[in-house]
Amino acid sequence: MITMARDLPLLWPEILVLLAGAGALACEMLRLPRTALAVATALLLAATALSLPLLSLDTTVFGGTFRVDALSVWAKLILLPATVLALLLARAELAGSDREGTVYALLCFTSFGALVLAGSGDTMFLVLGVLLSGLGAFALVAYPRDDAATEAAMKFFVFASVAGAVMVFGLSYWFGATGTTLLDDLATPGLPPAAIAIGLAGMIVGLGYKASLAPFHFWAPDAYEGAPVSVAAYLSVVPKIGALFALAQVARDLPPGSGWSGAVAAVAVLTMTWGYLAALVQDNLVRLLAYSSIAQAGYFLLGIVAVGASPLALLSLVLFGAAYAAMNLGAFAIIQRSGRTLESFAGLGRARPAVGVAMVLFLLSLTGIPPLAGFVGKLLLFGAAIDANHTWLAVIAIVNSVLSLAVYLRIVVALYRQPAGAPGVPAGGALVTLVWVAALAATLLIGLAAQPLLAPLV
C-alpha cells in the first residue's frame, strides 16, 4: 500500500539529489557555473547527512517497489560523497569551458539513477535506473565534442541500447512467471525454471553492461579514454557501484535452486581475469584503469554470490564499495593532475614525493595489500565466498590479485624511474589535490580503523 505521508520523508535524500541536478541546470541557464557547482555540492552533502538517520531502517516505499534498507542507504553514503569529489575534479578540468554547469547537472542526475538501481525492489526500477544512469553518462562522455569522444559516446550508446533491450526482454519472463514486477515474488515456490533462467540472463546482461562486467565491458575502455578524466573517474565508480548493489538486491530474492550463484561466479572469474590480462598491455593510464575497474567489478561479485548464504555478503559489498570509491577516485585524480600516459608519470615520484607516495598507496590498495582499505574489503569478500561454499572462486580471486600486482607495478616503476626529458607541468591545482588527499585519507582510515568502522555494520 502506498502512503505518501510515510513514504516521501524516507526519500528526502533522492529528492535532494534531483533538486541538485535541477538547481545546477538552472544556474547553467543563467550562466553561473560556479553557483551551479556550489548548489550541487551543498545539496549532495545535505542528502548524505539526511541518509544517516535511515541506517537503522529495513523497509520499502511505494508498495514495495523501492527499498530503504542497509544496502540502499549505504549506497547513498558512498555514492553521494563520491559524486561531490567528481564534481570537484570536473571543475578543475573543465572550468571556463562551454556548458560547464551542464556537466554538474548531468553528474547529479546520473547519480540519481545509480541510487534508483541500488534501492530497486521492482524490475521496473531496475530498468528505470539503467536508463537514468545511462542517459546522462552518454552526454558526459561526448562532452569534449572531438572525434574520440564522439566515437566513444556512440559506441557507449549503441552497446547500452542493445543491452537494455536484452534486459527488458529477459525481465518480461519474470513478469510472465510471477504476474508482478516486484522482486520479492521471485521467491514464490513453483515458478518455471526456464522463465527464471531467461530473466536472470537478461538481468546479468543489463546490469553487467552498467557495471562493465566481462563480456559486457567493451564500451568502457573507449568511453573512459574519450571522456574527460574527471568523467572517467566518475563512471568508474558511481554507476558501477549502483549496478552492483542492484544485482545484490536481486540476488536476495532469487530462488536458491535456480543456479544463479554459479552463473554470477563464472562471470566473476571471466571479469577479473580478462580485466587484468588486458590491463597488462596498456600504456594509456586511463585505459589501464578502465581495465582495472573491470577487474575490480569481478571482485564485487564474490560478495554477491554469497548473498543469502553468508552474513559477510552485504557487509563485504558495503566496505569494498567504500574502499573502491576512495582508491579509484584518488588514482584518477592523480592521473588528471599528471597526465594520461606512463611516460607522463616518469619521475613524478622523485619530483613530487607526496603525489608519488599517494599514487603508490592507491595502487597497493587496489591490489589488496594490508593494511589499506582494499585489503580489508577483499578479505571480507574472500570470507563471504568461502562461507557460501565458493572456496574455488576465492582462490581464483587471490591468484588474480597476484596478477594485479604486475599491472600496478608498471605504474610504480614509471613513477620512480629517471625521466627522459624535463618533467611535465602538473595540471589541476588545489581542487585536484583536495580530491586525492580526501581519497587517501579514506583509503587509510578504512584500512587502519576497519574494526571500529565495521562495528556499526555488523
Contents of the next structure:
Amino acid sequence: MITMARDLPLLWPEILVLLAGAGALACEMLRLPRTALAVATALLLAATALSLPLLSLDTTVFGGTFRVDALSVWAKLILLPATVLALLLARAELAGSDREGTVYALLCFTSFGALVLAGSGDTMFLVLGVLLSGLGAFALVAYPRDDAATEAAMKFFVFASVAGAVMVFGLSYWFGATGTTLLDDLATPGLPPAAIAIGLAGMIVGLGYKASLAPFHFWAPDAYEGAPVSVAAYLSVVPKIGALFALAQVARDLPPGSGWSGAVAAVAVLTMTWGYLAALVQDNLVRLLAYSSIAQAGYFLLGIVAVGASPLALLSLVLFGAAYAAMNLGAFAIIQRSGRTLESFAGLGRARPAVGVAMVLFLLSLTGIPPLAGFVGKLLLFGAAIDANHTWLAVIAIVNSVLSLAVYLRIVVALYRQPAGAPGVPAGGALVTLVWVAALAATLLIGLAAQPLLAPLV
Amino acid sequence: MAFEKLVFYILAAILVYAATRVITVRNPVHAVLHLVLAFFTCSGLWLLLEAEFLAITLVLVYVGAVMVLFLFVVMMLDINLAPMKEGFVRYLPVGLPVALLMLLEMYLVVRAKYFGVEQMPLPPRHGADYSNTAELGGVLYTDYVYPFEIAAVILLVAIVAAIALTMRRRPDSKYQNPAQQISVRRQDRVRLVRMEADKNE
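Could I have the structure of this protein in the form predicted together with its partner chain, to go alongside the form predicted on its own above?
First the chain shown before, then all remaining chains and molecules of the complex.
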C-alpha cells in the first residue's frame, strides 16, 4: 500500500522544478521576463538545496516505480545548477525577444523530464521522461523562427518521433515478458532472452537518440547548429545526462547473462570514434562541440557497462556527469560570447587573456588532462571498465582521448593565432561571464576535490 | 441473462452495420455520422461489460469532441471522394493477401489454446453499489499519481510549446489597442488652425 505522506516529501525537488516552470509561465503571462528568470532560478536553487538531505537515501516511491537513490539525487544536484547556468545563458542571448519567459518555463519543464528519466524505476517513466524532455526541446530549438532553426527543429522532431516509437515498441516486449512495467522484474530468472534483447534494442534506440549515441546521433549537430547557442549548450548537457543515467538505472536490473554489456560496449566504441572523427573536420564550433558531446556520451557508456560489475561504476558516472556539465557549459558559454566559427576565435587568446585561458582549460578538461575535472571523471570511468573486465574498451577509450586532443587543439591554436583582420572581439555580457567563471570554478574544484577518490586506483 | 444477450446482439448488429457504412457510403459527411453511430453503439457494448466510465468517456471525448471536429474538417475541406474510390481492382492483388493475413492472425489469437474463450473465465459480477469510476480513480490518484501528473505536464508543455512558436507579435499585423482608443483626446486628433479670411473678392 502506498503512503502519500511518505512518498510526496521525497519528491519535493521535482515539485519545485515543476513550480519553477509554472511560475515562469505565470510571469510570462504578465509580460515580466526578468521576474520569470528570477522565479525560475530561485526555485531551481531551492530544489537543489532540498535534494541535499536526500543524498543518504536509497529507496523508491510509488511502489518501486520511481527511485530516490544516489544516481537520481546526484542527477538533481548536477542538472539543476546546470539548468540555472543555461537559464542565464538564455537570458544573455534571447533577452528582449518575444515570449522570452516561455523559454525559461520550457527549460524548467525539460529539466523535469530529464530528472524523471534519471530516477525511473519503471518503463512508464522512461517513456514519459523521453516525451517530456523532448517536447519542450523542439520548441526551444525552433524558438528563433528563422529557416535554420525551423529546419533543425523539424529534423530533431522527426528523428525523435521515430526513435520514441521504436523504444515503446521494444518496451512492450519487456511488458509481455514480465507482465509488469517495473524494471525490477527484469531480474526475474527464466525470462525469454529474445524478448529481453528486443526490449533492450528498443531502449538503446530511444535513450540513444536522447543521449545522442552513435548511430542515433544524426539530429544533434544539425539541431545544435540551428538552435540558439544557449539552447544547444543546454541540450548537450541536461537531457543527455538524464538519458544516460536512465540507461544506468535500467542496466542495474538487466540479468548479467543477457549480453547487454557487450551491446552497450559496442555502441560506446562506435560513439566515441565516430564523434571524434567527425569533429576533426568541422569548422563551425557549435557543430564541433556537438560531435565532441556525442563522443563524450560514449565515455559515459564505459561507466554504464560496468554497472553491477564494479563498485566504481556509479561513482564514475556521477563524477564525470558533474565534470562534463561544467566543462561543456563553459565551452558553450565562451562560444556564445565570441562567435560560432573558428575564424571568430582567431587571436581571442591575445586580445582577452582571461577568456583564452578559460577556453583552453575547458578544452583540456574535455580531453582529460590532469588535474582538471574531466581527467578525474575519465580516469574513474576507465577504472570502472577495467574492473568489469572490459579492458579492451578502456584501451579504445584512451586511444580516442589522444584523438580528441587533435580535435580540441585546433581551437587552442586558433585562439593564439594572429588574427587575419582587425581584432573584432566582441565584449561578453556580464551574465555570460558569470556563467563561464562559475563553470571554470566547478571544473577546477571538481578536479581538485576528487583527487582523494583516485587513491584506490593508483 | 437472455435479455442481456438480446441487447448485445442488437448493438453488435448495429455496430457492424455502421462500421461497414463508414467505408462504403459516398458522402463523407454520412461516413462521419455513421462513425458517430459506431462509437455510440460501442459505448453501449462497454456498458454491458460494466466499464461505465470508459463508456461515458467514449461518448464525451470521441462523439462529443473528436467527431464534431472531424465533421468540421470534412465539411470545410469538401473532398471529392469519387477519384479515391477508383483503382479498387488495381489494389486488389495487394489488399486481398493483407486482408487474408489479418483474418489468419485473428483466427490464431481467438482459436489458440492460450487465448480461446474457455481459457478466459468471466470476471465475477459486481453488485449495484460497485463504482467503476471510483475504482479507476482510486488507482489513478494513488499508485499512478506520479506518471499521471507527468502526463498532464506533457500536455501542458505541448500547449506552451505550440503557443510559443506560433503566437508572436508580428510587426506587419495591424491591430487596434482599445486602451489607446478610448484614452484619445481631442488634441490628438483635431488641430485647429487659424486661417486669415480671404479678402481679395
